[in-house]
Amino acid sequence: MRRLVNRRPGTAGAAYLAALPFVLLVAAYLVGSAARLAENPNDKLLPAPSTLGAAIERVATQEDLRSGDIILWTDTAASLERLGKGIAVSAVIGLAFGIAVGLIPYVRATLAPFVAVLSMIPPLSVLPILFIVFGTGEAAKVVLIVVGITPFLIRDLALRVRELPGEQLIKAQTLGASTWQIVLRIVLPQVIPRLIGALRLSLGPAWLFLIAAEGIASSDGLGYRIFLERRHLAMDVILPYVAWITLLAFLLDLALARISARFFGWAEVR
């Protein structure tokens, strides 16, 4: 008897199974929306597809009367810029300190406990402190992303460095390699794929911290728009914005996955 753990769907079956949860979610929304609107045509909780379409067309193609901008693209550009800066800074810090903590015993003894404690601090709890120190401008939003994901990156990369075969390090030293050469020629090439994987796992938290910061103190951005429209119960705008954020996060994750497969295919799990 073929066990369930040994059965695999074909290409068409895998595509069908992947689409099934999304189809069920959309169907559930349509049924719920129709039921609520039948009871109350002015219900705002689950807008009709036509209402959602009109809202999307408005925010994506029409200029805002107050600012003159097309708000969806202005908000998207602002949020992606903040997210990109935060992830880039976190990646550089995480890579540098992750390698140092994982490779050099003195650094590990000094910083590993400190980083472990930092990783336990809820990042959103320090948001008021960041606003006090950095103000309500761009810096606080970027720093929140850095504070939120950098400790995780450091710990993850340090573990990866410590998992490297000791024979590689011993052989390199036998051949006369310095610590710096070991970092550049042995450790760094094997840690970069892990960094990309860690960044993929960090995208969700990074978006969370960004949306929270924008919702509290900002004049543009996807998070700002969601919190602004919440005051008016404008679910016809909020729901498309949430879907748009989800799509952006998926595309970023896909881009990182493609980069990893293209340049570090040897590190991919088969």
Given for the second form:
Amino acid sequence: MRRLVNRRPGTAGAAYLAALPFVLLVAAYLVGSAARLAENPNDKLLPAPSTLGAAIERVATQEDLRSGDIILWTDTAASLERLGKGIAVSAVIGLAFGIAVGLIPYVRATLAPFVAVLSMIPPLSVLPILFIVFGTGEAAKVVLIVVGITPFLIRDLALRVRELPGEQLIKAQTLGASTWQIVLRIVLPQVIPRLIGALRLSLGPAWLFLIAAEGIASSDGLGYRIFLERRHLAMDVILPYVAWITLLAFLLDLALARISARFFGWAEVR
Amino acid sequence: MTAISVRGLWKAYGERSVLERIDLDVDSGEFCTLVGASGCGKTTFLRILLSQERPTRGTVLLDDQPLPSEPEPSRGVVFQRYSVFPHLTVLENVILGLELQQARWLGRLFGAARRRALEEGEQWLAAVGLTSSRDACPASLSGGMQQRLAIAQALILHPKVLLLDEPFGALDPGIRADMHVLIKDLWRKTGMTVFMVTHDIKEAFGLGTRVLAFDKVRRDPQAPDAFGATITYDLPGRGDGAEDGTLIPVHFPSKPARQGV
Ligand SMILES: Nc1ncnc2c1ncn2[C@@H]1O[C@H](COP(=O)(O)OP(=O)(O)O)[C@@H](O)[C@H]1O
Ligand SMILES: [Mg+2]
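Having seen the form predicted on its own, please provide the structure of the form predicted together with its partner chain.
Now the complete complex, all chains and molecules, led by this one.
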């Protein structure tokens, strides 16, 4: 008998195994739902597939009675816009400060401890401050994402910059590079693939902060909807929304992975 | 003409002396090989010549002027590893020096200036035998080819002094012989001054016109770090590269007349 650590599934086997937990989850849901509904037809906790389908059709194709919007799409657009703005601002700040902290000893001495302390602040604890300062409009939600993920980006990118072999920086200087040219031609191109990696890791927290902010003070967005529907115990809307958010998050992650592989192949060879 | 002149050089890291009492005059165009036990300070000496480190005491003159305080193009360098940039293609690596020199803000050339740089870069690739790899990325090159690239990249700016720190230490013996032929030939044709650290005594005498051996002359068994190494032997090398076979005739790109550089 070969050791367990040496036994590997084939390609088809791996695909079946990967599908297995999903299939089990769906099956468990269907069984549980059927059992609860048999006992109490008005049960709202685990809606039947037909109820879910009807709710999905309603939110995805019919205009909302109150606002006249098709809420799934307006919620998605609102959330993605906030997420996109938050991530874009964080990426720019993270890149600029990450490179400065990683490359320039004076900036590192000044900012590294400060950023280390900042990154310890639980971002949700400053959400009330953000609402007070920025009001409950768009700015507070975007800023929460920025506050939440930028310290990590700065620290991660600074670390990546410091991991560049010292030989490269010396070599660049013997080729006449100024500090600015070192940033532009040597460091920036080599940390952008790392930025993409760090952003992928930040997507989870970014969604968390977005949904929290939307749940607390908003009038649209995926997080807002989930928290609103909770009051009506509308699991038939909440469950599809959660699945939809998961799918969006998965697709964003996949897109970043593809961009990295497509444009920064040299970084993967190493 | 004296290219490098070292007077009373000491280097210590805290309490620990690494180099002491080094006096050396090297003529322009000499090929010095540096040998000595591991950890005796050869790399440190090269770093001082590169201005990556400052001497604790003593002076170093380059062409009778004090050494600039930072690394710059008068002294090119090839390390054992990590000398080339993984995010640039082979040709981009070679022309990087030209781009940094000629485009102060963007560090990048465009149009006719870029075409001229690319032409010069291709000549250097031909000189080191990398023409067929011009668009490859360095990670796909063998160790020997990466060192050829690092040499071309350093030489395109025509440094007065080339510093090599065990450049062939990680290469197979056959490849190393080819590299000897190449570096010898480039040295002859450029007339630059070379300092090369090596562990291989045969290499040191075969390539160098001058072999500098580093060792400690004073030792204190109670305090092994109290004294540093100095140059204990300064021997003439054969400096003809004959043992490595005949020279391959490579066409060597001359320094083009360029305004403002
Ligand atoms: N930055 C440094 N700080 C403290 N000690 C150092 C530093 N750099 C080198 N050394 C010490 O100096 C000695 C010489 O190192 P090095 O010049 O690299 O030797 P070699 O190249 O001859 O093998 C070593 O003992 C090393 O530990
Ligand atoms: Mg060394």
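Just so we're on the same page, rigid core means the largest C-alpha set that superposes within 1.5 Å between forms. Treat the numbers as computed from the prediction; the structure is a model and nothing was measured. Residue numbers count along the first chain shown, from 1.
J.: Give the C-alpha shift of R7 between the two forms, in Å, after superposing the two forms on their rigid core.
T.: Between its two positions, the C-alpha of R7 lies 4.1 Å apart after core fitting.
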